[in-house]
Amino acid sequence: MRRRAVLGYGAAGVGAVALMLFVGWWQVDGPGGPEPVGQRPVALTEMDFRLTDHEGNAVGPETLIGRPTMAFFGFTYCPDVCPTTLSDISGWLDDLGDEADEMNVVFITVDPERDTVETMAEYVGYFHPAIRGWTGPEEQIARVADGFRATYERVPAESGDYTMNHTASVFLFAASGRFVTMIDYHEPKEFAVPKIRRALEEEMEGAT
């Protein structure tokens, strides 16, 4: 009998250790946290940049100012992170159904001295047809990447080639231009889709 009592409170030891490192988890890093002081995105109507789209269009801030918007930085040549991602967003968009066609979803490289249009056409095609590949000069993708404040880096690879280090979290906007939160790299979908309705929501707000 006092084996089992003291199995018991072992167990529910653990389970409030278990509870307070998630909770402690949901307000600093997973959806409940802040967003960084100093590295929070500016809003869409504040940025200003030209890019162009995986068709040959010519796009910009003003291209996302009345949808909500997902946008993800990453790479044609990247060998985890961008694929895996753009995986999870063509998942979310799939739980989403007709609510993501009321949705602006980009994927912008930061390296677009590989990433042409062509390239970038050819690479989300193999995703969700909602995501749209953007890409353009040098300088106008480090404005846009200011603009988010997402990083980015070259990164000289052994075999004499190069690859790039950049921000893997997934930006959400409302239809606003106002930044609504971020979904991390490899975030529960139990997480990502609820902020995504969130961003959702607050279109349909602003419309009432």
Given for the second form:
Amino acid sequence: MRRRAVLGYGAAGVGAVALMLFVGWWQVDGPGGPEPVGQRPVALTEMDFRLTDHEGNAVGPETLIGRPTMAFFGFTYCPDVCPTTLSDISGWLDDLGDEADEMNVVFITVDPERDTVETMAEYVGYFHPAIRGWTGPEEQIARVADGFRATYERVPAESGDYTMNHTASVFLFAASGRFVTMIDYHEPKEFAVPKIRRALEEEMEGAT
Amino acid sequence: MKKYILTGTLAALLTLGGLSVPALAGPEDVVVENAWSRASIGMNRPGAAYMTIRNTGDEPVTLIGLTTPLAMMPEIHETKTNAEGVSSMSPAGEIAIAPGESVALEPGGLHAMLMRLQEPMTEGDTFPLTLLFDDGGEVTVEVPILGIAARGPED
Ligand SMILES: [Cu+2]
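Got the form predicted alone; could you also share the form predicted together with the partner chain?
Next comes the full complex, this chain leading.
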């Protein structure tokens, strides 16, 4: 009898611990997690920068207003993180299907020295057709990153070349330009797609 | 003595081709599975290759380096993403694999960084990549080159 009672408590204990762990995960890393304080990008309407898209069009934050936006930073000489993020985004867009048609998807280079307009055009051509590639003068890239509260840094590589450390999160903005949330690097699809839907839904609320 | 075995795509290719796997194999305790890489645009950009390296033996093995005719400077790298969401990449150093354990080289973590390509990586091709171990053992795996937007060995 006694032994059974102990077993009973034991099972309840395991359940309670599992619940605590789940709640902890949800609040810290999961969808319930808060955005890091002081790290939130400003609204697109408060940003000011001039870049060129991969088709040679002049673009800026105003280009993005009116449609929800998914934006991220990278560079085309990036062997691991950037193609992975671009592939992830392509997969999310495929999942969203028609829903994603009215969305801006922008890949902004942090390596304008190597990523010319032509280079960006060739590179984005390998991924989902909705993805636009933006580049521009270094000081303009710096202004974009500042508005997004993103960082990047040029680091010499052993090969004699250089690589770029950079913010790998994907940023989501509502059609109004308001920042909604971000998708961390390698966040599972089950979290990423609902976050994108949140940005898409804000558009509808704003429109009514 | 440690033994190394080659499995996965190359084994399948060799089997289909009527060749016997042991012809290329060194020691047989290390098994390389699901190797893949992405096509490159030209030769100026570094490539990356991924795989799972399994130690099926009774002793630890330590991966100390890579060689391949495809790249002058192949090296195991590790991508790390910090609490601020900033990703960076650096040499991973030696990688010890305990008996019965495996190490995954996968996007966003460890990768075989292929610096100074000697030729473009073309989708549909393969290239040989040799893993060097601290006891002098080597395993050569034939790595399939998938599309630039590939997400894993199945793409
Ligand atoms: Cu690397």
